[in-house]
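One chain comes next, on its own, written as structure tokens: the form predicted on its own.
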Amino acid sequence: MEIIRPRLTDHHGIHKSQADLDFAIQFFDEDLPLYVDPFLLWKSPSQQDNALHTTIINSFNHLNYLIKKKREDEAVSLLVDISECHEVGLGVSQTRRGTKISKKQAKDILNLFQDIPEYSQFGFTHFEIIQLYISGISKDRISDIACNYLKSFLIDYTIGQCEIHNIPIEGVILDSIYNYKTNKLDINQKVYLPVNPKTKEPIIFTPKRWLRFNTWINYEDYFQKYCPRDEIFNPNEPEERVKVLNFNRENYGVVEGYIEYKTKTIEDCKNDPLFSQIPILSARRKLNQILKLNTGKENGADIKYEELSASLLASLFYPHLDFAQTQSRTESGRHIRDLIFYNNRDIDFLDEIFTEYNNRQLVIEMKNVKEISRDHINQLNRYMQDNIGNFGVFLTRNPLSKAMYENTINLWSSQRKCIIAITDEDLKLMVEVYESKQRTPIEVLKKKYIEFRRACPS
């Protein structure tokens, strides 16, 4: 049975959420859009993260030393070769897969070191800093620079995870690993991790506390705080991100006092979750802007009930359900729209949801109607028989009526198919409970099933 969006502890039944774990979930088909933050390893109190990054800085460096030693296209050739780490999967890839840079770009990078005599004699201290002097670097190619020189520590670390958790390896052939004692790659080896069921591909895993949607330095932040623009731009000419770039070159003091600037705000760089639930107030106000809103498509009351309940119930049951997306699909010409959670099985409740109806994830159908209708109910059921499960529930505005919710009973008691529904007023329940902290609000809905079985035949 294939699961919607699937991600590697999923496959392999690993029933452990996101929160639970050490290491960023992957998903087999696309990349997580986080990238890896040199400076967090820089910042960190680990002593062996400051070591790794001391690792990356001086495997950067090298290629000064390759460049004064006349070797040029050996330090191109390097820096192209480290310059994608698909293994990761991180990034915004749609298929994980994404390209080096060019031999122009590499060169670029290495120019640096001529160019700027600071960087010539002393080196770089913190390397992402060549996104305020190159076009076309950016996060994600910082990212994968920093995950290529630490592709040996990260493989140990994947491995080590693996054995933790019990999930599986093979032996597979990497591309390349960066040597630190040789300064090269050694091409071809083989090595034990966990693989992509469909791909066979090689995933290697990065720890959470090393990721950032966006690295500590970056230049739009420094364009936006820091730059001195009137510097640079003629009144009403365009900003061109070009002759940032060019003033930079010319003006190591100002690069090196953004570095400052960063380095005494340190205590704000912190990794980011891969999901963070709404604030509480925001919880209220998404809830009240549901309640306003009448049944129906009217004005797209529709769209907007989707919208507001997707981003309220995942925080809700955060992080007992992790969420996966919002999924369309049509039925007789009727546009769906779901909510699909991953089933962590941490509570009882979502346990028995397993066990019993073979929910590996949860769907939530809504339908911002007045009414469940038969048709509603049957379209529910038929999706029910694909690949969710036979554990389904309706975010609605309303009860369901008597003959609808005797129709459900008679649902499990023919075919073992379980229906409940989440109104208004359990909506409400789930954000006094999140406002409380006292219960959580996945007890609401373990709460309506207890009461639709008790309402079943034994």
Given for the second form:
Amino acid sequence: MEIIRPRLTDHHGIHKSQADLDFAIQFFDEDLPLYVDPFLLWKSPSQQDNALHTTIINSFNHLNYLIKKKREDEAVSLLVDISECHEVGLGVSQTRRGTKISKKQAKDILNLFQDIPEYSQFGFTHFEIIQLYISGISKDRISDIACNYLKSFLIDYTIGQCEIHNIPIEGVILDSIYNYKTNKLDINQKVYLPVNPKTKEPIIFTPKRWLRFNTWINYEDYFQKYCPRDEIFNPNEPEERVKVLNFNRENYGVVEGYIEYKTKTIEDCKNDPLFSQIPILSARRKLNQILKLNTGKENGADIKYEELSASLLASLFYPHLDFAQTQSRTESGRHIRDLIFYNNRDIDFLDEIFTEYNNRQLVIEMKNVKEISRDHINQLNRYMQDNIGNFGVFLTRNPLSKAMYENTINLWSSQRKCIIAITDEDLKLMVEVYESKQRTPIEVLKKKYIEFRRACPS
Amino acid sequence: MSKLYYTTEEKAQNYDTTMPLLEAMYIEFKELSKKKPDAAVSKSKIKMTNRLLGKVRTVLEDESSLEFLDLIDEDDVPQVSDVTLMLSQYVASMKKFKNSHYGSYSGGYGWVIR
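Starting from the form predicted on its own shown above, please give the structure in the form predicted in complex with its partner chain.
Shown next: the complete complex, the earlier chain at its head.
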């Protein structure tokens, strides 16, 4: 069986968790739901980041120069070409392939330089505000345009990271790279980058510190917090976006005020982590909900059990185990759900299950049953092979019966396969240590494993 | 005749050093255990406790009670109440040790040392 939902690092056998790396680890099959926010570059204490922000802004304002020189067609085609950057793998696309903006949209954007005298004269200082003027432009476009302007830098960054972490790179041809000196796109450039092993498409990394779920300056935020709605809409009128955009175009001062307001609250602008743990209160609440659930399938108890445990365990095991996904599989007519984690080998216990049991991933099978039966153990046993490894975990309600415990010990003795069960009691202890911060919850898993090994014949 | 019997100078000295620390530690854990008996004990606390207990065990090495006394295993993720219970046993053994080797004997009042 292949690794489930592989990432670049897992594919190349680099056992680092997301928390340890400077860049966002990409999935091969889909985008990360995060965006490069130019505001974070501007805000950054690093002079390099600030300079890169200046690069973006200068390059964008160069479009204004082109318009003034009556080279509008050139500006339009440049803007269309840089409106999509699929190599960075950010956004919400399932296929890692987005579409470019239309010529009409590009013209709309460029018209801002003509319609609003301030931009015509001084240019933009934060180009993300085009979201407040043009419909159909949102965070993913802003992010893609920024990435395209910085592509040359990002390529160097990617190569640097690949050298640090021994990620293989190979020669690829990129359609275009923005050239800051000529303000044009260099077409068909050969560079060395890591590639997606399936599609052979190049991959470009982005630093984690630049990523947010939404840009700091964005339409929704503007509409909620700053937009003078009373002035735009008559009472009882539907609140249409187009009206707001038109209003903005005629009221440069309001938008400028919004930028000022966002700049004042700059301290709150932080990059979003790729995964954030649930708060302690919520962990406790989830645990209580799990403990209250009945065993079995009545009233969808099994589904609830799976949902609650999935989010709880993903948080408890972070940052030692990165959550891969929950996976459904059907075996003998039964619906089984697994929790799958990437094994980063960053503590001795995880390293041991990698070296002794070949676990490149850790599978936790969730069973909301009163008692684990021989069938359940056989199922998990059949599942444990190849990349999944010979170490498996049951998440279940009650401790294994004596006979079943014997069964798992025999399995270890004969095939060196290790099955341990985490029960309600263990979950309680995990939440307890998560709350008190005295130990890490993953140590409870280790404890169960050590107990199991002590029971095994030496 | 008194029930006292001999011990060594070294053990007596070790006793004098460790007993106040052990008692202080026991009291602290007892307090913690009243609030949250099922809380897990941090690794650093376990390390400190084991360091002290290691020394205490040298005092008790010839005592019959030693077979009931263990060091704390950090892999077991012990709870505060577990540690309190263990410490109480150590304190009890140490008291018994003093009863057996301290008092008035022919040479005067103090540790019975050969």
